[in-house]
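Okay, so here's just one chain, in structure tokens, the form predicted alone.
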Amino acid sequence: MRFATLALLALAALAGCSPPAPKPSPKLAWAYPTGKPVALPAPPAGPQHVPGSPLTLDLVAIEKAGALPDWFPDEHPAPPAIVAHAAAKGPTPCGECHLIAGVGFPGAADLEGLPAAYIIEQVKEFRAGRRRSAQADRLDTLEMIKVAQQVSDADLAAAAAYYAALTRRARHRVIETDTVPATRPSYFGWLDLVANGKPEPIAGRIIEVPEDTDRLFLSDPHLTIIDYAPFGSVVRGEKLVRTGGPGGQACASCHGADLRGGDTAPPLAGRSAAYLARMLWDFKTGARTGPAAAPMATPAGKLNEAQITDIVAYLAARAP
């Protein structure tokens, strides 16, 4: 009995010394938006069109057929089924969140031009439980964990090869400003514009919103995403990226001199500021662990929220 009591006390002491669970910082709430549960808007009825596309599509019919809209099919090779078509009892197709063009969606990463080996590695990290979000209920991360557990290795390899073969394109435009459009957090992990809302102070945030919300929900891959950033953040971010900041490791040492990726490291230039901020905070807090995350532990671990904001503003402003 005495030994059992001592064992329980020892376990309690160890539990008391365990690190706190990862969670988002209130100062980075703009990167981890959390809104009340709502349904996604239904696709608009009738023929639809987006600028520059030769096609007119019926999104309702496409959705009923288990397919995804592909506005510019001549800009990429034929996608494998795992990217473009839903299968009964199968995982969500990659293009549902990342689009067939691979440019991503607010809340979901862009995949175009990422090394195939890196894509495969990261899906397996989700599968193994080593890649999580500091926001425990973050929907895109929970969906990726579910997909990673369902997708076959053959389908994963096909999707990775497809996205790796795509050419990266400019999708984000950084605008430094003191005031930003009024927004509210979406349940799905991005910021929604407030109709007729009054401009508000940027207050050290980055506000990432589509140039045209209607085109966003038509899955238009040519749509520009605007990243409103504080004045001076791009210049400050460039210095941190080049020197490595408090961690002392320049980003170029792994991600390439032009920040367009290395053999095993993903590109950083031209990517979503909100997405990159989440990744840095997830590394910092230990939400992302394991061998694949280890190289980022020191560089991200010593950054504060303001430095993360500056770094991602600079990276989003770079040409991909």
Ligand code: HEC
Second form
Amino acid sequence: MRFATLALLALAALAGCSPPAPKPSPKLAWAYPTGKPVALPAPPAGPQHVPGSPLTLDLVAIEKAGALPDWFPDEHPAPPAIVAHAAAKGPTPCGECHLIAGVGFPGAADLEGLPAAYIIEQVKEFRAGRRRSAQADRLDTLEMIKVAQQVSDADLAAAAAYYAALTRRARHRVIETDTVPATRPSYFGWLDLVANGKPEPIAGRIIEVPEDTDRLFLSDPHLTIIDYAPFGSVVRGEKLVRTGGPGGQACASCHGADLRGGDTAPPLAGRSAAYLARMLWDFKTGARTGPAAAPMATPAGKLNEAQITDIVAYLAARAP
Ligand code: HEC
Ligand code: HEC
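Show the same protein again, this time as the form predicted in complex with the named molecule rather than the form predicted alone.
Following is the full complex, with the preceding chain placed first.
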């Protein structure tokens, strides 16, 4: 009995010493949407088109063959198998979530034009357990961790070289507004538009939605993603980025003068506001941790939710 009590006390003392478990903030719920379990929509049957592509594709047949739609094959070199094809025992191909064009999908990051060394490093961080989500059960991040654990180093190098060689694309349009279309959190970690929903007050959020949901599910890399942001957020964000805000280190000092990436830090300009907000919160709460993430401890550590919202509105609005 006495031993049990002592053991409990020791456990309580240990718990008291360890940092609190990372958690998403309710004020950033827009960046960590979590909906009820549903199946992903099946690919639409019959011949499909997207604007500007010379191709007509049958997505059902493509899926059956373990391949992925490639609407603009002239815009990139031939992708390695790990990017574009499912293999019997291999991980889900990178292009399933990041697209063959590398522009990403809501919920997953854009990879096109990121430095190859950074891509490799980050996959190894996922693998090592140093890169998680502040939302412990975030499906998207758990999927990425699974890929990181399954991918061979040779395939990872091939994927990194392929994505790093692509030119970054402008994909986001930031619109400052008071009211936003009605959305609901999807199971997969992004916001779904509610058909015929009543517009809602923006209430300090950023609402990131595709310009066209059908084209999203056709994996059209030319699709624009709209980020509705609160009035004044872009100007306030610009000032925070320039000064570094409460951390006092100008973001450009590491991320490059135009925020298009520095020697040691990845690009930030023109990226998904929801993704960037999650990353800042993940750094702040220690969900993204270890020596690679250490340079972000001070810049992200003292940011509050409103400052994060302003910063990412500004960053998403910049030309990539
Ligand atoms: C099932 C979906 C999925 C697949 C397949 C996938 N990823 Fe990811 N990836 C994600 C998600 C989601 C994130 C963002 C995770 C987070 O931090 O919360 C991500 C993030 C990344 C990042 C971090 C980008 C940054 O800016 O820091 C890299 C690098 C990456 N993935 C590389 C790869 C590579 C290489 C492959 C193929 C070997 C791959 N991914 C396959 C979903 C996926
Ligand atoms: C001292 C250098 C430094 C400063 C200053 C800095 N960063 Fe970073 N940042 C980094 C590094 C290095 C990484 C990559 C971390 C890693 O490898 O895990 C990074 C990563 C990030 C990421 C994640 C990008 C991705 O692809 O997932 C975001 C978002 C970010 N920084 C935002 C900012 C903002 C906003 C500021 C200014 C308030 C800032 N950073 C200031 C060095 C810096």
